[in-house]
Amino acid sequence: MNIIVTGASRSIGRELVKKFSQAGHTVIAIARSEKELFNLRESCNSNGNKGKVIPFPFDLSKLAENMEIFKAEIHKHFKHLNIIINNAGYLANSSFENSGIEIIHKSFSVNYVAALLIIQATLPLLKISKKAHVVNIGSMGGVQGSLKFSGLSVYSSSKAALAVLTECLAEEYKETSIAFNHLALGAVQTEMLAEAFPGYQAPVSADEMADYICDFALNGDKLFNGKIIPVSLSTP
C-alpha cells in the first residue's frame, strides 16, 4: 500500500512509519526535520524492513503557500494513495488570555488547515484507489462533552474542527472508495506532551498507540466511516 504519515519524525508518527515499513508498505514520511527523517529511513533499512520509506522534509504550517511544491513531491512518488494519517500536531499549553495570534495561527495551521489541504491535494490519488482510508488524529480535548483542561483552549478547538471536517468529508465522499475517520486520542507519552506538560507521565506509550493506529488505518474502514472514535483509558 501507498501511505502518507505526517509528524513522522517523532513519537507516534515515527513508530507508525517503522510499523508500516516493516509490513512491506511504501510510506512518504513528512516532518520538518530532514535529519530525523533520513535517520528514520536508515533505521528502517538497517532492520531489513520490506517496505520503503520516502523522507519528505516539509513545514506543514506553511503548506498553504507551498501547495504546488507539496503536490509535485507526492505525485512524483505515488500514482495512487491508500492511506493518509494526519498525525502532525502542535500543542501549546497556554492560558486563553495569553494565547496570542502566533499560537492561534500555528495551532490551526498545523492541526486543522494542513490536514484539510493535504486531503484536497491528494484526492485524485485517493479516488482511483480501490481502498482508501484517511485517518485524522485528534484529541479527547476536541470531543464535545469530554473532560477539558485549562491551557488547551486553542489546541482543543483546533482538534474539534478536524473532527467535524472528518464527518463532513465522509458524507461528501460516501459514494466513493474513500473512508474518513477521526481517532480522538487520550494522553500518550510523546515528546510533544512532555514539552507542554513537563513531568507528566501518560498511561500509554507512543509505540502502543502506534500499534493501534496502524491496525485501524489498515482495517478500520471495513466497519467505520465518518466516526469520531475516542481512544483513551480515561473513564467514562
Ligand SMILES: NC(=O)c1ccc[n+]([C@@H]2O[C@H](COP(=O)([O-])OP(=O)(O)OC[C@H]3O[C@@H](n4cnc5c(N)ncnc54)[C@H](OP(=O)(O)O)[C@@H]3O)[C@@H](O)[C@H]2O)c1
Contents of the next structure:
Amino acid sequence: MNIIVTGASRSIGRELVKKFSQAGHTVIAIARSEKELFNLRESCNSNGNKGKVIPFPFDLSKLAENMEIFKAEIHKHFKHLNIIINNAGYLANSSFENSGIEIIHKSFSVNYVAALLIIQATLPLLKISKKAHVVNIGSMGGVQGSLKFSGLSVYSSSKAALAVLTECLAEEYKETSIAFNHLALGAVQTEMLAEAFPGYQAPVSADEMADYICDFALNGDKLFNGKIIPVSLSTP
Ligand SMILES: NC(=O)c1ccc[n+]([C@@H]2O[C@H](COP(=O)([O-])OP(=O)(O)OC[C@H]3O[C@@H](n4cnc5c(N)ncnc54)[C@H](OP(=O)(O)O)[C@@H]3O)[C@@H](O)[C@H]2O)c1
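Next up, the form predicted in complex with the named molecule, please; the one we just looked at was the form predicted alone.
First the chain shown before, then all remaining chains and molecules of the complex.
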C-alpha cells in the first residue's frame, strides 16, 4: 500500500514508518529533520524491511505557500494513495494569556491546517484507491468533556478542530471509498510529552502506540468512519 506519515522523524511517527515498511508498504515519511528521516530509511533498509521508505523533508507549517512542491513530490512517487496518518504535532505548554500569535499560528498550522491541506491536496489520489483511510492523530485534550489541563488551551483547541474536521469529511465523502477517523491519544512516552510534562511517566511507549495506530490504519476503515476514538489509559 502507498502511505503518507507526517511527523516521521521521531517518536510515534518514526515507529509507524518502521512498522509499515516492515509489513512491505511504501511510505513517504515527512518531517523537517532531514538527517533523521534519512537515518530512518537507512535503519529500515539495514533491518531488511521489504517496504520502501521515501524521506521527504518538509516544513508543514509552511505548506500553504509551498503546496506545488508538496504535490509534485507526492505525485512523483504515488499514482494512488491508500493511507494518510496526520501525526505531526506541535505542543507549547503555555498559559492562555502568554500564548502569543506565534504559538497560536504554529499550533493551528501544524496540528490543523497542514492536515486539512494534505487531505485536500491528495484527494484525487485517495479517490482512485479501492481502499483509502485517513487517520488524524488528535489528543484526549481535544475531546469534548474530557479532563482539561491549564497551559494547553491552544494545543487542545487545535486538536478539537481536527476532530470535527474528521467527522465532517466522513459525511462529505461517505459515497467514496475513503474512510476518515480520528484517534485521540492519551499520554505516550515521547519527546513531546517529556518537554510538556517533565518528569511525568506515561503508561504507553511510542512503539506500543504505533502498533495500535498501524493496525487501525490498515484495518479500522472496515468498521469505523467519522469516529473520534479515545486511545488512552490515562490523560494527559
Ligand atoms: N505524546 C503524547 O503523550 C501525545 C498525547 C496526545 C496526542 N499526541 C499527538 O501524537 C502525535 C505524535 O506525538 P509525539 O509525542 O510523537 O510528538 P513528537 O515527539 O513531538 O514528534 C512530533 C513530530 O512532528 C514533526 N513536526 C513538528 N512540527 C513539524 C513541522 N512544522 N513540519 C513537519 N513536521 C513537524 C516532528 O519532526 P521535526 O521536528 O523533524 O519536524 C516530529 O517528527 C502528535 O500529533 C501529538 O499531538 C501525543
